[in-house]
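In structure tokens, the next block holds one chain alone, the form predicted on its own.
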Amino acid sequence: MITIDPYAGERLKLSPFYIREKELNIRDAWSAWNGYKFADYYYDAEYEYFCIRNQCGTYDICPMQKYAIQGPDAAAMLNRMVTRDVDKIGTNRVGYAVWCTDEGRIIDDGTIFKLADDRFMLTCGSPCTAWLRKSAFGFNNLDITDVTDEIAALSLQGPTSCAVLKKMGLTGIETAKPFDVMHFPFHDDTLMVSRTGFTGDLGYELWINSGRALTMWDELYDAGADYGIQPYGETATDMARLEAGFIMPYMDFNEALKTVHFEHDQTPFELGLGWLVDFEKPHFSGRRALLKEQQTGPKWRLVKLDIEGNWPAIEAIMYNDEECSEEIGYVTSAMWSPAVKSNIALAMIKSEFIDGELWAEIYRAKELRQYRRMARCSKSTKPFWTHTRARSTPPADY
């Protein structure tokens, strides 16, 4: 007899790593992204977020959607859709780039890897494809399709990353510059290596053919074993990427068309990712909005907190003085940093109120009581965390 199973089309995809990740994922902790399964995290978040800062691990990037985009067109159907120059980015070179609506607010984030003049792989957090058939308008000379199944993506950080990487067989992986791409015959296949990452630290990202993957999972454990690789999940990631400074969709900024209230979502300007709009190259999507924000100044900027006390400012209103005078902004992100021995947050604030005193007002709750504390903030323009080995080449050996 057989058996059909009525929830087949709701039922989360697994990662080709889950097999390996799922007998490692003790806590069986799991959640979802992208409509696939995906670890929250395997042990205890804290261990893994201090594995990826004094040893290495590995994250399931297999979820990130992945678009291949070739042709004659590519380039040019690119540069009209991100707000960056896409002719600056070298061959086998990484680009972190922004899409915006034409009123100027973010779309998404991603990054896109230029692997030859008209041979692009563009990668972002959430599904595209609508967009990217829109921009694609009027670009005869153009394939764009989603490989983001059949593209297996992991992630490789920390300090001793680039040993294993080496002990994996990878000669010359040492030589690879911050946002460099490299290839490497892989059982009669290619290894694509991107010195790519989320943590503020050294690190790679390993893209493979699905069928490798458990091959290149074993392998890469097996050179890893005396180095101390583990896996890590969505929450060390988090606690990672804000010491780094990085923003994540759906905490730091609003993907503009899944934002239903007017200007809850973000524009590069509030974002602090100015630096990513060039207003030389050709006309691009939210060009002219962008550019009558530049010379008007952002109503909002995302800025670096650091927090007095101990209290992490989760989901914190922050005011102009002690007293709540007046609400100027809202915390996004927040933690005490293991790293740092800080209270850090990112905080979006009312232009006008940027160079005052700033102040939070923090809840915390200690059995099943509420407490309040108004804490001191001060501004930080650099990462809270990075390390020199994330950006010298060749990186110290561990």
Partner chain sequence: MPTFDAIIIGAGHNGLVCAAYLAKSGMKTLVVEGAQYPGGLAQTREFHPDFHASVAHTISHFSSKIIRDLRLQKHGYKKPNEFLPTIGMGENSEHVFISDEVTGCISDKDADNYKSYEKRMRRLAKALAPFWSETMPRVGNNNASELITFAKLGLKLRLLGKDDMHEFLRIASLPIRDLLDEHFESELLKASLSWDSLIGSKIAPRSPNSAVLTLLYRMAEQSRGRHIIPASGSKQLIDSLCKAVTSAGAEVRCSAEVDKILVNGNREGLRTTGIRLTNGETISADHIISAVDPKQTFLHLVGVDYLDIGFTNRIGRLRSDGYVAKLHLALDGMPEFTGLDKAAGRLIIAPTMDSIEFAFDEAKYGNYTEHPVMEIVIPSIYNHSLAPDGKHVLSAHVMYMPHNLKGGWTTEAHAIATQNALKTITKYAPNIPDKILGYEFLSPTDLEREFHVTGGHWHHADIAMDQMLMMRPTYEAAQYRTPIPGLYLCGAGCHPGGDITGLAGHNAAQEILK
Second form
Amino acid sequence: MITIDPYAGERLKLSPFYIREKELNIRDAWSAWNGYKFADYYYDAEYEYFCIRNQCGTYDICPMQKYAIQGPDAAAMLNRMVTRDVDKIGTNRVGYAVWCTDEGRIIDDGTIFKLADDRFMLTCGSPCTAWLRKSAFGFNNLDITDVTDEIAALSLQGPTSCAVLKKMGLTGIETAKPFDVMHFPFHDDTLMVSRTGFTGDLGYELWINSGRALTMWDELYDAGADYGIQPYGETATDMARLEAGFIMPYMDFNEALKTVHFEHDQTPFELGLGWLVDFEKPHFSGRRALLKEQQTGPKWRLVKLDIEGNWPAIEAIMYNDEECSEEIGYVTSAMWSPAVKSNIALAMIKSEFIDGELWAEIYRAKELRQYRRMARCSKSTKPFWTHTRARSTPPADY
Amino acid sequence: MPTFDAIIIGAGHNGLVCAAYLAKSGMKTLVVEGAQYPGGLAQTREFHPDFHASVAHTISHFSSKIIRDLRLQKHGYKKPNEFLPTIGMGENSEHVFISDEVTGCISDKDADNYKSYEKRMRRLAKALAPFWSETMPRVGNNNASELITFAKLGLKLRLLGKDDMHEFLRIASLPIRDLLDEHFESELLKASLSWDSLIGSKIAPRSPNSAVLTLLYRMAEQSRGRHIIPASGSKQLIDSLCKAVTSAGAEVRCSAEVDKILVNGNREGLRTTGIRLTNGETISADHIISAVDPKQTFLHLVGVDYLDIGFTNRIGRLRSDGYVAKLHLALDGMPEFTGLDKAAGRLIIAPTMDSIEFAFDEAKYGNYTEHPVMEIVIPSIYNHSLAPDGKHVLSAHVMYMPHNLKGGWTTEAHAIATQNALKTITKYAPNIPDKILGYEFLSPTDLEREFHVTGGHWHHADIAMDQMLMMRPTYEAAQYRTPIPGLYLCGAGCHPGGDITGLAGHNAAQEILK
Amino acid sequence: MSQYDAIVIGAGHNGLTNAAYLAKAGLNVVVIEKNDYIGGAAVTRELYEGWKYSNCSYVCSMMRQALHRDLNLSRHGLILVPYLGTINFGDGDERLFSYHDEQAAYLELKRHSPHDADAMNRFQADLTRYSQFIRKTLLRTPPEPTSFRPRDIMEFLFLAKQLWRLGEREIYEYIRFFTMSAADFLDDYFENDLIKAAMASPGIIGTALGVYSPGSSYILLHHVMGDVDGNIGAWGLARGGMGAISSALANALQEYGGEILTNSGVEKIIVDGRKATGVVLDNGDQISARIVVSNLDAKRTFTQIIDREDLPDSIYERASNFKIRGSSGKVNIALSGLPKFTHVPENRYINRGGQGFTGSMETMERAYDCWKRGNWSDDPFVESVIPSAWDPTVAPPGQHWMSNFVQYCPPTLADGCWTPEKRDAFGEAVIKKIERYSPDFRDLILHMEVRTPHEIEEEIGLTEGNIFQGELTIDQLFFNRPFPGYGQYRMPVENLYMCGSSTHPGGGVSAACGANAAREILLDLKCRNTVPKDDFYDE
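Next, give the form predicted in complex with its partner chain, keeping in mind that what was shown is the form predicted on its own.
Next comes the full complex, and the chain you just saw is listed first.
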């Protein structure tokens, strides 16, 4: 069990795609995610971002946690753990889900792949091993395996992504609806493709046994050569996901089990994920607390903001008027959106101020000198950026 | 499908007490018991042809309020006039006798100190007494009326005077060894006095944080912790409780083992609807009250599907491994203990506090000691129905025998443990081996199997500061209500804890009737 | 006969701190010390030329930075350097490296248990939360529970408010944590025995409890609630040895006009009409003062240097019953080179942190079982650090000194008192233990100093050699420390105060006891308060 290499702790793990990525990462811009060496960007973040919106790009999601959950009790265990009804997810479908503490605070979010009635894959951004073990306590017919290292995964996002996969030989991929999972034979193995992603754009995620990772990469890049395929890193992902209005752990929410301060974590209602909480389900962990919250209303709300001017409201404090009479919240993520040419942000606002004026206090340095500006914000209910291609099946060739 | 207002699972004394209160208030009540007879660990069974014994061999602080409320004396319970003295058995045939005063092989100083020690402990026990028979409030929920309980406790302590309050705040968490070292010289006396603060839980004389509160709990009643054996034994108490239950119109059904507590879930959430027996029969009721230990109740009878994950794991982590084994000997005549006229009392074989501590040391690692410590009574002296004329029963609580024995309680392990216990007794009563007609040794695993109690633990869960008061068995279930509407707890796994007191059953009934 | 405003008995770090704050308020203060050197247990001595042992305490994390800054200790020569990483040695070949870097720490834990690597996040968050609460009380005087004075009631309300802020669930968790054993507490989080053992080891240091004893999880917290520059749980070395802390404090004291008198043991505190008026030194000299502050432990103060007749009833008994149990030993070893350990990379970073010869939970507990029986264990728990790997001033270039803290070591042995032979046998047990992990360790040894509780008591005057000046159990913590009713630094004799680790918040080189006592004394003497409030990185 314990590897003998005494240096193991000091070296970052390498993704199965690392050999290819290293060639492409001209700037050597690496950081770490879940103990894996991981690219912030390869050449230029903004260039990579436009690959997502204009052609297609690949994002290495090998470091993402992947758990295989199987056995007769798998569905019951998941159903008690997450707030949505897992029974309503069809076979070969994917469902976005959150799971909460007994107090209804979000532990993490992730996706559940239903591969058979008794076989699931759960993915999430950071390890959830301890909570899964707690969740499984009391269920006897169940096996949970961390398959993060065994399954290589690559996200392919962008308007030409479907065309690339077709060219790669994945016949019928165009029939996959959003959140569908399809399986394709691949060199004596199976390539699993799900129509999922974290960019709000047309896109797919490819899942393959680690041993075949490089073959898959090569075939994908061969197929994508004429469709502008490029790797993209964390920075571009963060831009695309914010435009799509997706939340990110450690940016827009904290994992409840890892916060030090009381209520520095969030509930699904606070994050606008009430739609994931299925009270038709008689029981799930945190249901009583969430039902109470649904009745009294959440204390905070995460809102999408369109902010006047062009100063990104990074780490801004929110006020109820231009004079800063009362602090009413804080910005969690902010940027200038290249796609919609607006100044966008996500912010947590105290519920009682949600319908009043919203002002962000923004600081910005110009040539080492700090400037401050109060910017009026308006709430946006829709994602900042959407495109019909993200939802239409079959997707047109873009 | 028959319908009741309340079903109580388990006819141990707490279940019966709870049932009696509910039935008295007009609820249509049913008690179901898996075993053949009611009484749980206090039932009296035949362990050898014509020889009977009860795991709980004495009664010490059964609530007098319950005796009054339920008119148990009318139903046949008779408190004997005499308390059993506690007799500390020295290794060289010297003895200390503890009753209202201490006599025997001790210094005058110890005898004097005992008086002041006992007085102070009694004052503290009395101040705390009301809180054992009351529901503990939840903290942190800003409910003023419940917080009054804490204010009352604070005031009560303050009213004892500065000295006693200071002393209470200091000794409440003190290892019993330190407390007794401060007062006494005689090791034998100290070991004997420490006994009641330790037995039943996984603690030893040097363990902080649990012993003194346990002792004060045991001293809460008028009996001040002294033990009795009613004329027909623990059975008398159980019989009178059963009578109280049935005369109030409720039913006690034995040999009816519960398989599941039925929970109905819909959009409104969960609610218990009834129970299903192992024979497949279902019985419905508005209230299901479990006198069974919390682990079995939640993890098996309810099932984890209906519980929150954090809650389930806290129940799973309850420390509920028993460390006390039970030895019953069928004897051909009265055993003779060297230097003791008559074995009339509670004999403590633990010559020093370290002998207890060192016996415990082995148990920490999942072994049992070669030199066990024990409490012995000869119940047949008081209750002649236990053995044929002229013959006797010896009943002993033997410590520390871990439930989680390394390698398990195999036949061999069982035999060695029994031999160790017998060898120890023989040191003090050399003629015993010749008199043994039959015996029974119940390891915690045997107790678990025979009496359906997790870990074979007397108290259903260790009485320890982190499993006490509003944290017993865990917050969210410490006020007898559980996270599932309609389901209540009333067993020793709730506040105030184990022993034959009936208080958990009493308190639970008060909550249900609220 | 000389006359002072205040006499502080004992030039340990708390005594010096206390005196410095009194002097800062303009009082005429003298600190008297029986040894010819100052520092008490925060001391560096050059027993061999070129080798500066921190003979007793060896690392520092609890030092209140508000005091450090306020007394200008840096200007007086103190610099605390955090050291990175620790190696924990299992019973067999397992090694657990604790890295400062988050990703490295995660991967290393994952090597042992993926479950525990994840659980560690929660463990750290919970411990941080618990310590944040406790830290708030360190530079405050505990309220008296029987008192109805507004000040005590306000203090209780303050604490209640801090507790309430944790939320309902956390209040329960907090109470549980406070009363559990380290083993039970850790079982809530971890599955791997070596990880548990490594995390549990702070729970036994300095205490006569084992990892299975209820209450040991608080002691665990007591050791991790310190910080170095906001890194909670980090430990630092004082450049030049722990004596640098004492000498910086002494410099601060002298700059404020205070005096230090060494080679002056106190024979007796003079009590006149229930008031302390001065002291008699062992050379017969008398010094009188308005107040007397004892930095000695509670037992020593009330059973050895005050006449029993001068004390109110029961104080002598309380002091005799004060739990101050010697349980630790210390072996300082001079080495001709940096030791190499088996199954450890020869990596200049990880080899320069600490070493925990931890073994397993059971090994630690069995060592405690030996202590209970009046023996030391042949397989002791040893916590080591090689300060010279970080600090060029404490050993000759290329050579090193290794500080080995040993738990457990009884104050008296089952077969009688300590003798030099038994002391050396104890040292040998420690070398043997280290040798198991470093086969050529013995060859590196140049000389060594073995200190059992007997030596610690003889030299520093800590009763039974207890490093905390009294057990850190609930019955002796907070308002119960040292005795119920005397938790506010004022003692049963008028004008007599205590300022040592026998008072709240207890042991460790925190200087908090001395500062808190000074605040109370200045209040009584109606002087301006000179003691700063604590500051926190995170409110």
